[in-house]
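There is one chain below, alone, in structure tokens, taken in the form predicted on its own.
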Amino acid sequence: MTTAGPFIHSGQTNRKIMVMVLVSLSPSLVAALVRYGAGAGLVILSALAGAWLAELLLDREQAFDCTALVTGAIFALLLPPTAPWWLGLLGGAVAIGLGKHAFGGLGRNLFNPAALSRVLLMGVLPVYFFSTTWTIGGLTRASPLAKESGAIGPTITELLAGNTPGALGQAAPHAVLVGGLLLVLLRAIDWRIPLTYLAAVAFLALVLPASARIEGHAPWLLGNPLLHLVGGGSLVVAFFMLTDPVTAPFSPSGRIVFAIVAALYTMLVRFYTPYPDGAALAVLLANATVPLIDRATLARASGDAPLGATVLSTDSAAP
């Protein structure tokens, strides 16, 4: 009689890991609620409800391990504060239905479900995601990454305080950082990914040549690593999306390559397209390269061990 491994278990379960992730997401969710008020709270609750109800319908057993709640929470952080509640509900359901179960369910999805839902809805309902300027709390401003005529460069104080227009996950950069570092300390994610991604974003902000649109309208986007680290979705992507072990490479070396690829996609969108951010799109493009990265890195360095963390999945299980 033969049996198959593995035979050693860490004692972790998807549910325990998901609770850790939800705790780590809570500072960002609370910060969004404090800054934007009841409207943001309704959007967050709607995204959580949409994801959970879709999971309950498609896989009743998985609905109670908190994986859907993690997906819904991450998707909520990708929405602008002006989003209607039903967009959160729809996005949470799309993330689970198309982003997760269309690929076969937990642990089988190629793309990060929250990022996939965000990009799909952005294409279908662009009016809720794109605006030359946003009016929030009586203040009309463009995104700090905007390249349109009339955009205004943010100050360092505004960037660090999150006092710039953007998604709910940008309400307080320090809250995202606290939650992300907590995941690193708990060994729920591979620290190589956020460190490499953020370092690569900062480096590219210094060395990439400007496009004509940037030179004419937004020269402050050049040589400004801090802006690109905290003025868009970089922190949420670094700690809560790229670190999903289901949609990231298996080996440590592969994860470093993956993070660099994601950073390159992020900055190419920011520098050379009309779209201001591109972080969520970069996640999907980087996810698509994972099979190639795994093939190359595992074949070349078969001695690489998987990361020490014992995460089973993120957005589809843990980030």
The other form holds:
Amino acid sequence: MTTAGPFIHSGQTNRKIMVMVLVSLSPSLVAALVRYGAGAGLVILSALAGAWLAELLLDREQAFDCTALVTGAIFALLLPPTAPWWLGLLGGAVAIGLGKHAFGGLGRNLFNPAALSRVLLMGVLPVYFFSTTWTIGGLTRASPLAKESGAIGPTITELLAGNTPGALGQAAPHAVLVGGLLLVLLRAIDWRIPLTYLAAVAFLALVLPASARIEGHAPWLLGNPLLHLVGGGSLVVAFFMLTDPVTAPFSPSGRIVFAIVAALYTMLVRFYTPYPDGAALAVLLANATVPLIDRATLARASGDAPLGATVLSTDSAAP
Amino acid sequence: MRPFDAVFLALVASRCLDRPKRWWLVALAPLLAYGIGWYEPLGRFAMPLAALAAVALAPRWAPVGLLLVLPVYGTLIHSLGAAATWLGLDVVFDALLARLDESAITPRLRGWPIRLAIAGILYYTLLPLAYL
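Can I get the form predicted in complex with its partner chain as well, since the one above is the form predicted on its own?
Let's see the whole complex now, leading with the same chain.
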């Protein structure tokens, strides 16, 4: 609670919100299916099945409130189109089993389950995630965020059309944007998080100094906010992952700080490490800082002194 | 061993021991290791001397200090980075454990298993920093 009572029920149920999120995810899923064909369809279906079966096994009652399907769909959007079907199945199950139920189930997880599954599988099975070139339909191209020598920078048209290799969620940036804006309009998510995250990513893309990894190899990564907004996982992360109410801070000011932390780590990874993208990693790091952010910002909301503040007595505060 | 790996091992080791009053002094261990290693006349005595200094910083957390002086810190920035990462991680890890609802966690995972899982998640999350 960030304010004092009384409270009235908004009429929203968990199932209703999850259905809204699923509807808003559907343009991105359909776009991936259209762009990459049956292979992508199999990956999406296996991720949904993995998540749902794990939920059914671990908590039969919750299996029908759609939360597992949302997790499975988001995880699918983080997978490359070349991923085998079993990776989707395994990832969906890991997201629900380890990301959600290991922490006590719905509402108790510390990390976003889809991001957690993606990052753990990336650590255990890097061969499926670390490819900087992708062969789809017989054509081999580099990821737009690749920093390797010989990579070619994408054009603006290619970026906006999603005509660049990457995860399924990058197949159509406009589809992610439509779904995300739908969630904002339906008030299912707090607009502050995506707005702050995307603005901070764009700002950092303009001001961060170049690193030896970028200079001479991938100069198009510098001073190119559009590339960093649509070229990696930024849009999916901004609208569908950082906005998860369980793993985001409670207060509006806390959410702004949270989004800035995520943007900082995303860009740090993209600019200064060999990793092509750090958006999913940034979600986990931002999640890890939530207890600290809440401690600093909720104290203010509940009338307690914020961390490090001097408490004035009522006498000294009186005129 | 990379400084990054040492920081995480030290984080886990610190959870097996009682926290000393001046626990934060352990963060100086990487700086001491770098400083002593940098002073060439010490030669082969540098490592044992750094180990002794790390133990002296916080005797109750001697294993933690020793783990932090084990890696070779190439530059002052690397040792500063390890110290800052250690301090930051310690605070973040404690805050995460405080938020954890242990009573809701299945008994098999309660306690050490879930704590190790959180440390593992943080390890993979921050792994790119090892390449900075």
